[in-house]
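Just the one chain here, the form predicted on its own, laid out as structure tokens.
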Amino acid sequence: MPGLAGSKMSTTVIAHLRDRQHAHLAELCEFLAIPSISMDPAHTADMAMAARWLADRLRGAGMSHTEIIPTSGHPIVFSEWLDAGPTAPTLLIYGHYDVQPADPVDAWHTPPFAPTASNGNLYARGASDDKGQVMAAVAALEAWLHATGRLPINVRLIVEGEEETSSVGLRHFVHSEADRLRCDAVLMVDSSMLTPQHPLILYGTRGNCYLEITVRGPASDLHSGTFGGAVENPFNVLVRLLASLQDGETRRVKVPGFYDRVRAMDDAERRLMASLPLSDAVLLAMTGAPALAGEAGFSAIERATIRPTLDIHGISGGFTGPGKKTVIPAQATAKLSMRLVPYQDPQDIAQRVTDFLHHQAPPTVSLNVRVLSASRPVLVDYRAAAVQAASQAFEQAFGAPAACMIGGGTLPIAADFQEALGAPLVITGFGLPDDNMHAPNEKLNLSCFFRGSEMIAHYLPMLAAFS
């Protein structure tokens, strides 16, 4: 733990943060008003504007060096302060400034890029994912630099503009500039707490394998009265193929070898999971579904975190307009993904699923399976000093140490950080499960935002003490 002098400095820093809460909120609103939608080319100028805004803000915070790094897509904002000296630990903080589209805009209660505070929340696209969390980190760094003139450790901060589009530019940068990014820990602030009273650190995340399956039959759409029963309907085949992937009763994936590399939890991890305030009833209440479902033999929280999944996301082709049209479509397409757990390999799974589908497909159609994205799962030692220091920092800011679990979602860049830098990952954040990330009416709990800044402010000296 920090010594007496360090404790006094931390107190000064926290007081500075609390004095400037109104200013930090106003700055966050400025940032959120920029519609930095990375997947829409119409917003390329907005992406550049958001990068410039953030770089200017970091310079104003007192960071020694800040630059905007071009990529093949949207730019990276890179900033560092390394005056703590070569013997002090170095922390790399990660976040992203790009956001999802706001569609459907008419489902929002307030305009998505006109930040609106209401009932202790701030509503705007990107409020929770991830601009609010990025600004919590910036506020903590500024508080140390303005209140004490220095940081207790060396800090690098990297904020990308392509997280919502698979982080292509950052992946290249991390591997090509690994020496420049060398650090003792990576703090990834792009996640959620369990509740405002229950902080959370993820010691792993699931990977993802996203496929597009296309079945082609006749050269063009055909009249079902003339050709029905004599020509294979690609939709019929596609539905049968999709159904063949999963057992209807156990919900287990039927692809041979799919579960071969699935990692089993040890007893210590099971105790961690049992301590979480996430019963089946709580999870059901979050969904609005009539009942929970999933792989037989596992609890809902296990299904959502440590077990692999298979989900169909969309089926297209043929006629879907109002009224009726008796057509045999020329082709039908489905998109599906599989969340993968340590130590599953997305490329291996993609090949196994492709081989299985080709084996199942009849010779009356042609089949194409295309990999749209593949992200590796991540596993971190939750007993690492960097993780334990973060848990104690949460206790200082939120009044409770962080729980630890493997997350059900995917952070594509996490595996690249792990592979290129070899430093422990601290995957955490200050969002909440009901923040409507990627959905209309996205929000950020303002108390979590302010206390999140305090958590990062506490974390810097604690990481030094644990190192």
Contents of the next structure:
Number of protein chains: 2
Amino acid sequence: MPGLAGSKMSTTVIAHLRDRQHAHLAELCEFLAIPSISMDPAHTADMAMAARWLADRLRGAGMSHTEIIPTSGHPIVFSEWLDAGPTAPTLLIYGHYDVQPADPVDAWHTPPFAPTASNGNLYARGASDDKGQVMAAVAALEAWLHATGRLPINVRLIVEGEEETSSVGLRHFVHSEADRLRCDAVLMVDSSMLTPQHPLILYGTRGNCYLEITVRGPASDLHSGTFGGAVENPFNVLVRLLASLQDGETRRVKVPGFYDRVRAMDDAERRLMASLPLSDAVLLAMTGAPALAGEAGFSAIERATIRPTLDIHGISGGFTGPGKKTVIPAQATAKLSMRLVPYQDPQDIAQRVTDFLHHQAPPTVSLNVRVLSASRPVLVDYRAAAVQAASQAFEQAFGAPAACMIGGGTLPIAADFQEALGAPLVITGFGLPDDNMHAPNEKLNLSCFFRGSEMIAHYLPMLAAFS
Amino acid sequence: MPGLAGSKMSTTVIAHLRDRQHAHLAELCEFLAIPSISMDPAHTADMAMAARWLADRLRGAGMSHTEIIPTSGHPIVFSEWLDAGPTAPTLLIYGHYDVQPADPVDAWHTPPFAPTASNGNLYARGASDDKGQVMAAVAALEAWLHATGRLPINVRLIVEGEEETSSVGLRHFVHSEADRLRCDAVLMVDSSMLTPQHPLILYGTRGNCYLEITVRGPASDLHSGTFGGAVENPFNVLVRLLASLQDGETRRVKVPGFYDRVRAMDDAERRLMASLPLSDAVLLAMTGAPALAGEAGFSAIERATIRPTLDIHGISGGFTGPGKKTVIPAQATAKLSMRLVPYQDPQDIAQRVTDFLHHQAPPTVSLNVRVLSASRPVLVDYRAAAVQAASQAFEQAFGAPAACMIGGGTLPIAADFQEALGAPLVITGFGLPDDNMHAPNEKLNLSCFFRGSEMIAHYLPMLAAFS
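I've shown you the form predicted on its own. Could you give me the structure of the form predicted in complex with a further copy of the same chain?
Below, the chain from earlier opens the complete complex, with every other chain and molecule after it.
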């Protein structure tokens, strides 16, 4: 394996995939029509329906064992085919069937849960993140099983329903049932390519530390005409606290010790990153901002991937309606998060920020800092066989090997896989940067979807050859 | 006048008022049941209905001429009785029939537009601010007219429907039709007493400069995993800009020139203020805050009345729902206002703040500062006859003369009255500090309501005597 016989088999499998593109698109539309919004309790039944739909689909694809595993939240879909024998490698494929809310719904040009194909794209919530990517994997497994009666290696597939809500159930499962997930590599299909012609593998991701900071002042909202000037306004204090976290000139986080554990890139990595088609001009065009901004001494793509950040996401309290109201609010709350890089520890960072804020808060208010989530950054050796085989599989399917970089986003479950399974992670996917993941008008490029299936079909025998 | 005959007449009038307390309460309830929320376009018809209701009521009271005057916004109710003759003084009484929105409605113990009497209070939106105070004046006029067939002086009454939305229509009217409002004193009944036993007259009010500050960054909302660190987050910039406006230690506004025109109190005033039953401990108890805070070198009541302030009222943009979302918003907006004291000019202050912010804003964002309103502070000579007569009328009705101070709130129309009419203002009222004006469970103390009517009934002949 693969040798000539493997090569011939791959050809048969790819032909099978191409014959069935129309069917794969129709099936994906069915899957996307289920509004599996994990963070909205009103969609709990839709979550269960999406899990059942996927499990049925996997049984139809010919997987030997498929089950729906309940969790404290939404269920996990687990499926496996282990008949390649004990000496063959085992690949664990990961994805998720839950989606982000569709808000603001008015901003969609087509209904978010009525998938619509147009100009080579499929528009729907979840098209790219992550149902389309999951279905690309399902199609590849089915093609091997239907066209050849078997898979070239052992495969486990785990598709969770809580990726958009912190993967609580799966994190528990990964640690408590690691044996059922034993594998030689993990293929995570939940990210994007650089362009339709440039595949991408992430050899790490940033972590995240998400905080909610509340400043409480008067017992109830007060009128600024009556009390303004004599009582602390929680907003006035909150903006001072928030402003103290970051230097306005250097954009460095000012919390003591924040950068202590930040890993420097080595020269090889820095060259790898400089070779990416992601110049500052390219990133600026993608943002539409007046100018880029960030930590001095780093390129934009470095700032967005291998450097930590601090972003305020929202501030609530008081009055934000049309017109004006002169309220001194009883409390003001900010949501902020920090993207963390290897080897920063999110719990340590949360504690440092909390201490830093409490140290400054005046006795005229009470301050509460809540950790809403803490996800560790991940680092993989990009020279690992599983990564290199994936890059070659991309070359077969897309005509170009994959670029390698550390991703700026966070895959909370990745750190758990790494810790519990000890296998190399191949973090990749078939989305595109302009897919509007988490935004209105999410789409999937259909060419990436079909080629993504082929990439996985190629990857299975290649991983066997590398092992 | 007043002499003995006047005194006897007053007694008759007061008896008339007391006989009819039950009817006055019932009428006020009718008025309060009309949800005349000026800032909500959904209540435009209610505004017109409230104006008609009041005009009918004034006709019933025996005023010689009453009309509803249309404006660019909600109508003004104007009424007069000028048969006291050309040598008698003319009093202009001012109030407003519009009310604040009732949000948050869930926090009300009784429905905001179903007036409910309980324990000597009447609960309803607008009970204290300002329908109850207006109706106290109407009852006093009616009592004189019904009990004696005349008023001791000429009276004009103007009740606007836009006090809660900047008085645009009335401001225009005051300046363009000043002749119709010609008077020797203006009695503004739209404020509070210190306690049910301590009447209060304001010999000035703070002005207000209300700004909306918007920072725009990327063309649309971005994901902080993809772009965090490489693009300016409008929130991060906004909190720095807001924090720069005020010193965290001294609480002084740091905008250059902000304090240039601030008037110092003279010794007599400072003594007047120190004599008020408004110690720091009293104010702290009223706020329920952990501690008071404010500009160094001033008592709490001084900070709340004769010193300027800066309060942030709300910040919008990004994500503030439950849970967490890692968005870099395209824009972030803050609402803030500054209470201004004599002789600060709100336009000048708006320009200084705007310049100060633009000077600091980085080129990585665009900044927009909008002036939502600008109201001048007001200062009256508290030794004026119209003020002293009012204090004596309070003594007749409440058993104590009125304390005099500058109010911390803003009555935008007061500066226009002063400028267009050149008459002394008597800014007073029958509300209480705990009436929850602008908040849920607004109430009116019924004893203050009934005695308020008597105070106005006493004031009319006293003003004649002083003139």
